[in-house]
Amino acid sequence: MNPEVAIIGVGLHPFGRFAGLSGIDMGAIAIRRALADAGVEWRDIQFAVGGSYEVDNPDAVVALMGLTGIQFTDVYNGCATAASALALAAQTIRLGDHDLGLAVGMDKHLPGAFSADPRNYACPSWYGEMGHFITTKFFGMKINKYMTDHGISHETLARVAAKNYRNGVINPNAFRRKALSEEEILNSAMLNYPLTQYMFCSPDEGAAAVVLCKAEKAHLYTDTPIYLRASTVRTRRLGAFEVHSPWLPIEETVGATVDASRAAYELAGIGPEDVDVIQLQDTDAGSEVIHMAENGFCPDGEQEKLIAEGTTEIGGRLPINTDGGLIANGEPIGASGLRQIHEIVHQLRGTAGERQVPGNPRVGYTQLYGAPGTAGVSILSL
């Protein structure tokens, strides 16, 4: 299958806490870096798609970039916001509407867990009044069930988190850049059993941007275009156990991630065995474990052995979250998925520095998952 869309530039504002900078400011910085990476000017960009949770009009970034009158669409889709922005930008090019465009995500979250009215997520008020409308609770319940069903240990959760903290140390753009031992992680405060404080990511601040063009024109801009083979978004089906589920039918169905993953593999014409470097949604250490199987990289339960053997380390057969993932970077919702794309692009270019996966990786994979049960998957290749 011939690719129709190529990524020719990526840019990132570091993730963390930045007093005095707004989400829009960080978005403009990420855009400028992506434009410089692509070797194009803002006036060359024909359209853009922007995503954010906190910024209700990310298109306002044009005031900082230049008022050129371009088509600019805003999206919000939970933690899959960036995947949705990327998919819409790619589809705009595939449809032939434009040849050169941009996707950008930006956010600036306060410390602490997110809160909202359950009724805005199609849940009854009592669901929140009883204390169930807390994402840490859901992720704890989900991995606790999974550990029981498939023999995953607490030590495996700690190994995942420790690996991501180590990778964050060598990522200058990461929020958390201090290595933590498995023992420190296991002994940190229990938030929602079996997940401890240092097994969770944190909402924070940051921005990321990607410049895309029609694949046949990519070599006009770069000698190393990265082709976007697939970008899919799927929502939950009846029977899937998702973030905000006040009830479930008896018959269980696979989650949205499985559906998005299968669709992406079919579009790209490849399978999980062809993927060389992987970015998975690690809202918590348990999520990374579950998503390994949901995206087809191993059978349920095999994660225990693979992680113990170092298979998911940068030098392993299945390098996962080489930049530290959400656990090290935190999650500014609108930017998180494009941060994943930023990392994969550098891995495929061979420009990831200390984080570089050996063996000249050629295929990269990213996955997002968020409330109330939405997943996005992208597959990239040389």
Second form
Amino acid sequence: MNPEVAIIGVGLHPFGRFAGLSGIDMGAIAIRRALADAGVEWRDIQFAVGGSYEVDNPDAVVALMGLTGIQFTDVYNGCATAASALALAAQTIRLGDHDLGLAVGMDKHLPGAFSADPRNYACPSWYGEMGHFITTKFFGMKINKYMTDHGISHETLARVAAKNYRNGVINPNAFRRKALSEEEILNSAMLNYPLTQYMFCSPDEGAAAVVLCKAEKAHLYTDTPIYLRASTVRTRRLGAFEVHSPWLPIEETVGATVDASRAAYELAGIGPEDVDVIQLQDTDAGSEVIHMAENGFCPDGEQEKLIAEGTTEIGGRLPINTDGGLIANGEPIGASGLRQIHEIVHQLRGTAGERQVPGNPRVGYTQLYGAPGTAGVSILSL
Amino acid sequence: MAQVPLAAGLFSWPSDDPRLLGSECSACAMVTFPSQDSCPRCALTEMVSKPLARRGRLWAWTTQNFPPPSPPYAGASGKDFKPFAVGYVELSGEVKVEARLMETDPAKLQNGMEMELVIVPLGKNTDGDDIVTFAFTAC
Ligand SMILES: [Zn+2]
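Here we have the form predicted alone; I need the corresponding form predicted together with its partner chain.
Let's see the whole complex now, leading with the same chain.
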């Protein structure tokens, strides 16, 4: 199928800690960088979609950009927020409502694990009072079971985290830019067995923006449009093992990531064997391991060998989280998925600098996953 | 001092034979915990109360080595926090229940091990009463 939507510009405000800058400020900076990258002006933009957890109204960014009166829709879907923003922006173009628009994500979180009222997640209050309403515990449980069922070692978790910190060192926009040895990672404080402190990403601050247009108009703006071949969002089905579940049924089925992934491959007419560069949700090192299989890049258990052989490194056959992923960049929820798109666009254009995947990658893949069992997948190509 | 359950309708208490209180769909036999008004499988609203089995097998587990944010966490926080283990226990043919585990040593926890329901102290409420909650212990 001919692509209908193209990405012509990407912009990022670095991820980290920025005293004195609000989420909206960072959003405006990311938008200006994306516009400059696309070679268009704010007044050319016909519509926008904004995603954030902390900022109630991302559309308030128009006060900093210019009051042009455009359609501006705000979305929130947990860790998959940016996938929803991107999917909605692409739909708006496919439907023919507008030809040129942008998706922007911004956030500014306090340090520490996310906290919220369980009742807002359709969980009873007692679930929080028992100490169960915490996402990191779910990730510990899921990878612990996966390791037992599929023969994954603690060393493999440390290798994944060490790779992502290493990739962060060569990414000037990353939050964590210091390499950590596998030993330091394994010996850091145990948070939720088997996951240690340095195997987790942390909440932080940042923003990212993407300029999209109707595919047939892309060459008006750029010689290297990156086509958005699919962008899907799925929620959990009965029997999936998902975060914030006080109980699970006896019957079991695959998670929301698998559903979003299969739908995206089908829409794009592209299979996992065609993908050259990959961004996966690495809330923790275990998630990256599991998501390799859930997104179709290997059978369950093969990660042990693939990771030991360096297959997921920048020079490997399946380069994953080449910009350091969430582990090195942290997670400003609204922006995280557009950071993934930013990296893939640079990789496909061949402008990723020191992080460039060799061999002229042509197809890129991104995946998000988070509470309460929501996943988003995008497939991009030259 | 009074012992009060963490929430009404969660488990039978006080009782010599405490049970978790779930619900079962009259139409498709789906079991939930805690009880709820609609069936997550068939979406009908014909749920009836169902006391759950006391024993099951551990299906997945981890440890909670740092204090969860308080509130909502009602147990001791700060330097009084004691790490705990948590897991899903599969009650055969009924449901998998997420619960605190009495064993906290990773070397002693194994998926498939047999476990039994116990009612244990969690913390104190604002009246100074002991809050009790459900947990599972190896048996
Ligand atoms: Zn039913």
